[in-house]
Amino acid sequence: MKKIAMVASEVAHYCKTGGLADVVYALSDALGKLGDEVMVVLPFYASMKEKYIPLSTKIGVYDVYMSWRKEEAHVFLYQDKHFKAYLIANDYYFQRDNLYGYNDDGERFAFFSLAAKQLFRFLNYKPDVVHVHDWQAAMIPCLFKEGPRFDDFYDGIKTVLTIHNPAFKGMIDRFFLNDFYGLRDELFDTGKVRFEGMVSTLKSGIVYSDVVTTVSPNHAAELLTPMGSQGLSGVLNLRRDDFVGILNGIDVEEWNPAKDKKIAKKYSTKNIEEGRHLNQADLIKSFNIGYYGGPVFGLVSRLTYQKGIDIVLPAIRSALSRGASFVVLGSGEHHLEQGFENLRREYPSTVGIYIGYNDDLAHKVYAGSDFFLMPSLFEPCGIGQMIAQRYGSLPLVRYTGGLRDTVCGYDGHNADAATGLGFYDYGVDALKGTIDQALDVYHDQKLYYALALNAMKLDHSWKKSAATYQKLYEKILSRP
């Protein structure tokens, strides 16, 4: 049994803006099931307090020093199913409406990283491995190794950094290396934490972690190339012997059409046609649109350029003109939200839009859509396509990152193996061509359900991925 500490800025069921939260929760839960002793450290945001203050126990408070600042970290403990969650509260930094998006985010997560590091000493608990996620926690390995020289408490703790989204690098002015973290200017001058003339907490994590991972094998290969690395290929190639892609899984207990209480009709591979017809009728009703003989395309996503939303808007029109329907659940960039609102005004009877996130509605989209759109510009792993496959909704993807690892596209000859549809070249014409292919597949219902059954039979559970992480931990723990 190993002692594993996960440190992340969001964790599903507690707080969530994207796939990072799903991964941290599911991986922690899976490791706990496999017998490891797992603790999860996350901020105690305002949105969590109503639910978790009555359910958690306050275990203490300690001071966190950031140069001239002294802030208090109030720590609460909540016992989850297979791990302990330590919630770090500070009203100045976390009593806000949103998780991110503030001018002082660099300072907020510097406090969180320092507080998380200090938590281990406060608890007198020394993990075998501290596993940090993305830029918000990526400075912790550096803090272990470059912190006060007289403090040997952190010696021997191994660290892993997982990169979920390389587009966000935790950029702060070099002045804040000392002012926030109390670290020496020398680390900037030597280039260890320097990136494009500033300090990058993500680069720091890449340099100082014992092992760096990302969330799919194909994305790991992309990150080693100048074109696909978001500028990180140089430093990642220096760490390539300690850099690996491990495919994410999904929570197969939450996302299970045979047990899902949030959909109109539970179903499995044995009654897929009946189940999906009833769920599609419920989905159409939920979005207050009509059915005109064509497939229903679904989209559950952040509405950003990364997700390919700018090419969806022009490409989907030809399908709508041929009897297809389209439902959208998500929020993001204002001009893209407005683009969908304009599309709904243009096709009021076949386009349904929900700006925001609604978990119940998300389940309905997966269970009731025929095709699930994920034409991402880049996608480190992606979870939506795997959930869609589990529900028998065929993902329509661009072959990038984890989408390429998880979707076997139909090519006209591989009906026995295909689990979705896809294209390579990012652009409206390529997406439109694949949507046209989807219409052809839909109108051959025998073919459509053969592919849907292939998709439903895939194993996207976390058990395999968690076991791979266990082997990775064992490998680094065997090092001197």
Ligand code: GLC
Given for the second form:
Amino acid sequence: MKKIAMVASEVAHYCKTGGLADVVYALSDALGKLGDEVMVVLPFYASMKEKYIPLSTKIGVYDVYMSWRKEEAHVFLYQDKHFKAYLIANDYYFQRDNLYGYNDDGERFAFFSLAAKQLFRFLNYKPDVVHVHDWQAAMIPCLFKEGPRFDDFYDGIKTVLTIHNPAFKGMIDRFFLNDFYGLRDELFDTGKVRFEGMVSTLKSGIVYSDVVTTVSPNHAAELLTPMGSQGLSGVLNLRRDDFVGILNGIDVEEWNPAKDKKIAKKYSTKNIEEGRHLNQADLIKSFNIGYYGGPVFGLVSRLTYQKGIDIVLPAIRSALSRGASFVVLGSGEHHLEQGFENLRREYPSTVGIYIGYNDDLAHKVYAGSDFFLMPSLFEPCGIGQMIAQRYGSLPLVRYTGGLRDTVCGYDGHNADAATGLGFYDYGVDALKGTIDQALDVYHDQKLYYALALNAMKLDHSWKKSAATYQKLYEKILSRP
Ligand code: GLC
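Show the form predicted in complex with the named molecule, please, the one above being the form predicted alone.
Below is the whole assembly, all chains and molecules, this chain first.
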């Protein structure tokens, strides 16, 4: 049994804007089930208060110094199924409408990282491994090693950084290295935490963690090449012996068509056709559109450039004029939301849109769409494609990052193995070509269901990945 502390800015069931939250929850839960002693440290955002104040216990308050500022961290403990959640409250930083998007985000997560570090001392609890996620917590390994030297409490704690999204680097002005984090300018001058003339908390995490991971093997390979690395290949190559890609899983309890209470008809591989027909009818009704004999394409995503939404808009039109329908669930960049509104105006009876997030509706899209669109520009792992496969909706992806690790595309000859469709070159034409291929597959229903069954039979549970993380922890713990 090992003592593992996860530190992250979002954790599913507490607060979530993306896949990071799902992974932190599911991995912590899986490790707890395997017998590790797991704690998860996260901010106590305004949106969590109503639910978690009554459910948690306030265990104390301590001061967090950010050079000249003194801020209080109020700590609440909630016992989750297989881990302890420590919620860090501070009204000045976290009592706001959203998780991120403020011009002081750099300062807010500096506070969070410092507070998380201090929490271990406050609890007088020394984890074996502190596992931090993305830029918001990535400074912690550096704080352990470069923080004030009078304090040896943190010596010997091993650290892991997982990169979920390399596009967000936690860029702050060099001045704040000292002003927020109380760290020496020298760390900037020597280049250890410097990135493009600023301080990058993510880069600092890459430099100071005992081991760095990302969320799929293919994305790990991409991050080591200048093209696919978002500028991180230089520093990652220096750490290449301690850098691995470990494929995410999904929560196979929550996403299980055989037990899903949120869909119209539960189904498994045994009654896939009946199940999917009924769910499709329900999906069409939920989005208030009609059915014209073609496949239903689904999309559940943050609507941002990363997800390839800009190529979806022009590429889907020809399918719509050939009888296909299209349902979209998500929110994000204004011009993309607007683009979908325009598309709906053009095709009011076959395009359905829900701007925002709605969990019940997401389940219905997975269970009722024939194809699930994920033509991402880059995608460290991707979760939607794995959920779609579990529900027998064929993912249509661009082969980037984890999409390439998880989707075996149909090539005309591999009906016994294919679990989706895909293309390589990012662009409207390639996506359009693959959508055309999807229409062909759909019109050969025997083929369609052969692929859908292959997809449903894949094992996307966390078991294997959690065991891989455990081995990684063991490996770094055996180092001096
Ligand atoms: C980020 C990535 C996504 C990944 C998720 C969980 O949201 O963009 O690809 O699946 O993190 O690791």
